[in-house]
Each structure stands twice: as structure tokens, then as C-alpha cells.
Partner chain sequence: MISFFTVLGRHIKSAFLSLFRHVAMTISSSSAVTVTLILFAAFLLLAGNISKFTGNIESDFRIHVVLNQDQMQQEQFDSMHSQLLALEHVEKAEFSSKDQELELYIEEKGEAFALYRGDSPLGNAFFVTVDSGDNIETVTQQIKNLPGVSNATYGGDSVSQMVDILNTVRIGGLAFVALLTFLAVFLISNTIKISIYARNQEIAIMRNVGATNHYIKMPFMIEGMFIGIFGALLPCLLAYFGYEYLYNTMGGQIFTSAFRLLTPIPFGVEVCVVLVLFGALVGILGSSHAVNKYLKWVR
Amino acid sequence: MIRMENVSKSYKNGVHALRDVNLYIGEGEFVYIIGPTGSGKSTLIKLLDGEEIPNTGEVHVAGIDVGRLKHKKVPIYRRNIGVVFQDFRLLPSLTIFENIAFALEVIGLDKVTIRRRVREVLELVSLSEKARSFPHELSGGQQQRATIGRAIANRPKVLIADEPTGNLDPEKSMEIMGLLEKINREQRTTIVMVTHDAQLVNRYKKRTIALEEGYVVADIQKGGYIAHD
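That one chain, whose sequence was just given, in the form predicted on its own:
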């Protein structure tokens, strides 16, 4: 599903974000990406979602050579992936139903299909009773569940979760992990989760890839790795 071969990325300010990275993440895997600040985690995500292109090497996602995409093709490519951030990024003037529907409207689905899919997603993320609520009326955990719902509405092949529990307390963090595991298990969605949360990494043991100074320094199956703070 995801293949990175000899990938290096540096910026004009002289920062070498990634150095000769080789990774393979199979279809349906759930993988943690960990590492200290400045280790290259954010750059890796930007390469996967097409925001950046590598200086050298190749990035393939769902059979697409992302680094060779023309700029105008990137939005179409992004229909293959969903991205969840720690700060939710819900549209405040829209209800939760409308927020999720918006992700389907932009890809041109008809209204009947959208309504049906939104109801399915709301049930999956346990927010059916909050469909007509606005983001400010929800708790942080509920907002993050809505964000995840919006990200998976179009059934992406890959879900990238960038510190999805970063703004949540431990109890809500466990709820979000349970939801991500459910999506991974039931939808067979490949999940790549960037996190600093050592407790989650060690409680929910999964394959763990550690970055440091742009290098992959560990790739451990089924976790047990102590993440950096």
C-alpha cells in the first residue's frame, strides 16, 4: 500500500528532514510513526499526502507514484487518503452531518448517496445523535470522532492520523484508539499514526517505526517500544 525507496528530503533552509528512508507498509496494516521533534515525522506525512515531493527516491501510495504527480492531479490523488489532525479542523458553521457530507460533496457524489453514507459514518463513529449539533457543542473527543468520520467518508485506502490524541485526556485518547482500531479492522483501512504518546504505543501494541534525525532507527513489529516524549 505504501512504499518509500531511498527517500531523502531537504529544505532550502538547509534542514535535512529525511535521509535515505526505505519503508513498506502493507494493505490493512496499522503502524505508529514515532520520534522526537525534528526527526522527520511531519515531512514523511507531507510526502505521503502529496504536499511535498522527495529530492531523491520514490514514494508510492496505493500504486501511485506520488512524487511524480502533476500539481493539478494532487487533489484527485488525495481521494485515496484521509488525514486527521490533532486540532480537529471542523467547519464551525456547519453541523456534524454537514461537515461529513462536505467531504463527499467536493468529489461530486449525488445527494442520496451522500445522505446514506453520512448516516453510515455517523453510526460507525458513534455520533448519530449529534448529527445536527455544531462542533462547539461537542466535547473534544466527540469532535475528534467527527473529524475521523469526515476523513473516512469517501472510504480512503489510507488514513493518516497526525497526533490524533494530542489534545485529549487519557480516557478520550483510549476512545479514539478504539475507533481507529475498529476502522482498521472493519474497513481494512491502512492506518499510519504519528504520535508522541508512549502510553498508547505501549498499551495498543502495533508495528512501530521510529525516526531520528531523518533516519529510520527502528522498525519493530507489534510495538513494545518506548516512544520519545
Second form
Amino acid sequence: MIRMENVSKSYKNGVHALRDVNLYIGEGEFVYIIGPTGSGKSTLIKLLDGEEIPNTGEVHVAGIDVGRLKHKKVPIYRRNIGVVFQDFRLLPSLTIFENIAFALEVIGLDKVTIRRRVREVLELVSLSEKARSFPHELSGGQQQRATIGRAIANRPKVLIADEPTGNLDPEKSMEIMGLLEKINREQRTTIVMVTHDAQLVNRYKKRTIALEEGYVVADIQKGGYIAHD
Amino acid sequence: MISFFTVLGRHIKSAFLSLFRHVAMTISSSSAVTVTLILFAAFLLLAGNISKFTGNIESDFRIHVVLNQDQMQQEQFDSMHSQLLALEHVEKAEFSSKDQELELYIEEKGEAFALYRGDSPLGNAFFVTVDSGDNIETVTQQIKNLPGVSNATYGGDSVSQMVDILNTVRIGGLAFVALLTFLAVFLISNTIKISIYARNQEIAIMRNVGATNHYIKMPFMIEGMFIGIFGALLPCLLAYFGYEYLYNTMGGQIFTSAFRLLTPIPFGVEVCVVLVLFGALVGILGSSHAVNKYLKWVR
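Having seen the form predicted on its own, please provide the structure of the form predicted in complex with its partner chain.
Up next: the whole complex, starting with the chain shown before.
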């Protein structure tokens, strides 16, 4: 589902974010990407999302060469993937219902289908009562669930989550994890989750890829957090 | 897949939502449109009337060509007619028989001359129309030199000077309107750019969830169009009712009938339509330009 070959990325300011990364993630997998701040996790997500272009190497997601997409084709590619952002990125002027509906409107679904699907998704992320609220009226955990709802609304093949539990207390984090596992299990959605929550990684053991200074330093199938010095 | 019109309906709906949810921005952008369009309206009204004045005066620009007394035969008239038409800048040459000439004379000087009816002492004549006031003098000279012509006259220097002045005013006014238009577009697109700046995050999010550039732009452009139209409403009303008031107070003319004003209907209405269309166009251009800038910001 995701294939990265010899991917390197450096920024104009001279920072080498990723160095010669080779990665293969199969369909239906649930993978953690861990690593300290500045290890290249965010860059990895931006490459998968099409927000950044690799300097060398290729990034393929769901059969699409993401690095070669034209500016105007990027949004169309993104319809295949769902991204959960750490900072939520909900449209502030739309209600939760409208926010999720928007992601379906842009891909051209009809009204009835959209309504049905949005209700389903709101049910799944337990936000049915908050449908008419605006993002700023919700707590962090609720907003995070809304973004997850939006990300999965069009049944993407891949769900990329950037620190989805980063702003939440442990109890809420477990709630989100439960939700992601459910999506992974029931929809067969491939999930790539960036985190540095050691507790979570140790508790819900999954394939774990560790990044450090732009290199992949570990890829452990059985999972568990790796201590850094 | 859904039809184009359903999508358009959604865009219009979201444009309206946004107009109301960003009321402050709507008002500030609209008032930028309003201020410039009021000035624009004043100049449109002025320029339109000056055009009319010049047209009025120019239509009075006929050369009165009086023939010699020996010119009495129809063949002579025909040949004179074709000679006149052969001259450069001559658009029209109308024959006026000596009897018709007498009638005109009576009309001008009074019934006392009615005695001459049936035996007009005047010569046969032509009224020659030239293409523009600038050429009237040379044409008159040329006609005077034609054999068989007794005299050729027109309004004189004062009239052609008036045309010169009006032409200058008209061209100057046009240049001013062009400049004003440029300023208006700049001002409005800038205002909209500033207000969209606050929403660049929104545009980035739309791309994140898979909205194409075109899809993102549409509601902004519709929004811009409505901002332009809202902004044009006040200038439109001012222009129409203000002009109507002016027209009625002035009695439809300035000093003389040569300066007859254009009637509020249709002229005032035309100006209104131009203002609304112009406002809408500027709004669309302004917001399209502004959104483009932010679309390119993030991938």
C-alpha cells in the first residue's frame, strides 16, 4: 500500500529531514512511526500526504507516485487517503456535521448519501450529539475524534495520523486508540500513526518503525517502544 | 456523480454562508466598492452627457450651400449633388428648393416675408452634413470654390471652438474614468485579498480534504461577485435618483437646448446596470486573484 524507495528530503535551510529511507507497508497494516522531535516524522507524513516532494527517491501510496503529482492533482490524490492532523485542521466556520460532509461534497457525492454517511461516521466516533456544534465549542478530544471522522468518511485506503493523541490525557488517548483499532479492523484501512507516546506503543503493540536523525533505525514487527539516549 | 447545477447550488449556498459568517469582511469590502463606484457613477453621468452635448452640437454642423440664381434645372441640381458628395468628409447633401428656403426664412424672420410665397427671390440650396466638426471649415472652403455656388456658410468659429473644448473634456473624462477603474480594481482586489488572508488556513484545509483548486475558488468568486453587487447598490440608487433630481431641477437642459441632458430613463438605468456589472466583475476578479495567491502557497 505504501512504498518508499531511497527517499531523501532536505529543506532549503540545510536541514536533512530524511536520509535514504526504504519502507514498505502492506494493506491493512497498523504501523507506528516513533522517534524524537526532529527525527523526520513530520516530514515523512508530509511526503505521504503530498505536501512535500522528495529530493531523491520515490513515494508510492495506493499505486500513485506522490512525488510527481502536479499541484492541482494533489487534492485529487488526497481523496485516497485520510489524514488526521495533530492540530485538527477543522474548518472553523463549519459545524462538525458540515466539516465531515465537506470532505464528501468535494468528491461529488449526492446529498442523501452524504447525510447517511456523516451520521454513520458521527456514530462511529461518538459525536452524534455534537453534530451542530462548531469546532471551537468542542474539547480537544472531541475535535480529534471529529478529524478522525472526517479522515475516514470517504473510506480511504490509508489513514495517516499525526500524533492523534498528542494533546489528550491518557484516558482520552486510549479512547482514540480503540477507535483507530476498530477502523483498522472493520474497514481494513491501512493506518500509519506517528506518535511519541511510549505508554501507548507499549500497551497496544504493533509494528513499530523508529526514526532518528532522518534514518530508519529500527523496524520491529512485534512492536514496543525503543528507548533513546 | 452529481450534476453541475447541484454543485453550483452548493457553491452559492456556501458563498452566502460565508458572506453572513464574515459579516465584517463583507461590509468592509463592499464599502470599498461603494466608495469607488460613487466616483465612478459621477464620471459616467458626466461623460455620457458630454458625449450627448458634442453629438448635439455636431448635428447642427450643417453647411448651408446657396446656389447661383442661374442654377434652376434638375440636371444642374443632380450634378451639384454628386459634386458635393464626391468631396471628402461629406456624409450627406440634402436639396432644399428655393421655395423651401423661403419657408425656412419666414420661419426665422417672420410672416412679413410670406408675401414672396410663390415667387421666391432666394436661390436653391443644399444642406451638407460633414462627418465631424473638425473638418467643417475645410469642407466649407472647398464648396465655396465649386462653380455654381453663390455662398456656403456654417455656424462659425465659435461653434467649432466649442466642439474642441467638449472633445477635450470628453477625452480627459475618459482618461480619468480609465484611471479610476484601474484604481477601483486595485483597491477592491486588495481589500478582498486582505480579508481572504485571514482564511488562508481554510484554503489549505480544503486542499487537505481533497477539494480541487477550482472547487475552492468557486465560492470565493461567487462571494466576491455578491460583495461587488452589494457595494454597487448604494451608488446605483444615488446615481439614478440623484440624476433624476438634477435633471428635473435643471429642467432637462443646461442653459440652452444644445446642452440637453440625457433623460433619466434610460440613461440613469443604463448607468445603474453598468455599475452593478462593473461591481460584480471587479468582485470576481479581485477574489479570484486573491485566492490564486493562497492556493499556490501550500501544496
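Predicted model only: the values in this text are computed from it and were never measured. Positions refer to the first chain, counted from 1. Take the two forms, find the largest set of C-alpha atoms that superpose within 1.5 Å, and that set is the rigid core.
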Through what angle, in whole degrees, does the smaller rigid part rotate relative to the larger one between these two forms?
-> 11
